[in-house]
Amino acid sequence: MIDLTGKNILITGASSGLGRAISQTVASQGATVFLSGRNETRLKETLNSLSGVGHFVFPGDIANFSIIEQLTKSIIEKGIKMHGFVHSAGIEKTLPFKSSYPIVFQEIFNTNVFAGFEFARLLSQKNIANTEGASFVFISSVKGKLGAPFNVAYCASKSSLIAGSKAIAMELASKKIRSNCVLPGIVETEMVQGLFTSIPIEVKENIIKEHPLGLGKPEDVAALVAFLLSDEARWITGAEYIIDGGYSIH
Amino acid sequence: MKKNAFIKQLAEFCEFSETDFSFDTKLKSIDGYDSMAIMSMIAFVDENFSIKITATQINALSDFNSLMNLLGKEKFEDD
């Protein structure tokens, strides 16, 4: 059993999905969570979700990076070091590669790239991480390394969030700081959901069953995410954990 | 939008060999309606009328008529 107990975690993207039951995860391993969200209503329904007490919301879209700034500050003003970093929050969009503009590159990398460095840059720092090391854990995709149609932009970014997270893991090891990425595949959350009402029904067919072991549970990548935060992975940095029920075996 | 350039433009965006169809054209029957063809049109669609559709919606479609139905008769005009 992992034990998180005494850990402060960031997780962003805990609204719903993966960040929600990463958050469910880690609080009933003994973690205080900091939620980050964009809607205020589903954050609360995670807050009263989670096990213990103690547990902190912040709504607001990341991609405006004030807020980001914002929500680091208050934490620090708390006097609260941090132990743990989750950076759960995606958007995806499914578009023909000729329908790709650059302007959708920008709103999906805003997010699923930028806001997650820009935790990990301030989280590092001196006056909030903890000093006896910090364990940072970047939500990629299978994808990211795969590639998958009508999803360039998506890949992209979650092919930038390997590059980065190791080149974090290079930089902040003196500091005692873990980074990490994990790549699921196909995980049954809304997000996929809509994903799968908006695709062709062969497509999403093929999908389905190239994943072998079928579809994930949110809960199954949390578990995973869980063992990164925690002191038994305290070897592990620089790594890429692919997550995915053997889609990419083959 | 005028009915036949709405058609004319869809079927470039989408790529089909020819460009040149009726109202009534059965877009299964169409060379080169496939998956992609599907995804291009949600994209046109949402690129030029502003409405998300689904591939599903797409999919219960039969003909131009039946897509131009869908996305609202008042948005388009007689050639």
Contents of the next structure:
Amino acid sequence: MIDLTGKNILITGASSGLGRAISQTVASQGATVFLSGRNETRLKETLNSLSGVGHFVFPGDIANFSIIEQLTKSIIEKGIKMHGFVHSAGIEKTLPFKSSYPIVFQEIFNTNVFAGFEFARLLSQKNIANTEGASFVFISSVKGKLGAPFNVAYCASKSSLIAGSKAIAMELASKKIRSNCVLPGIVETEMVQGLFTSIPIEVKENIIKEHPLGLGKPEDVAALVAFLLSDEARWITGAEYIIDGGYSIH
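The form predicted on its own, contrasted with the form predicted in complex with its partner chain above:
Left out here are the partners and the other molecules; the chain alone remains.
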């Protein structure tokens, strides 16, 4: 079993979906979790579901970059050293390309990409990063490799995470900070379940059939993220891990 005892892990998008599952998994493995999310009520629900004690909640919209600065400043003031960071926050808009105006790209990139990289930049500073090593994990998407219709901005943002994570890995290796990307297929989160209630049953069945092993569970992705945060993954950086139930082998 992965052991994250004594590690401080910051997770964005922790109020639901993958972020919540990742928070629960790393807490169960001994980590102290710093929860970031827009919805304070749901963030506290995540907090109440965690194993262990001493976890922290930081509500706020990280698309407002001043929130990121305030959060990291608060951690520094507490004298806490960070061992890991997971950028799970993300937004998606299904739009035809003709309606994907620059403002759409800006909104999606602010949350999906820029906020994650700003967190990584601040958390890599010597006054907050654990000097014995740290691990950054960016939640991308298999769509960042394969693309999808009506998702140009989203696909572009997830592809940017992959490339940016590799560049971060090269630059921060001297600080013993690793950077990796996880690329899930469709996972049965609340958002996906809501989508399935709004589409024809045959469309839903086709989506499921495209995943030879079926749709994933949030816990499947969380287990991989926990491994990448752990010391067992100490020689892994600049990598991208597809976890999609076989979707990408079509």
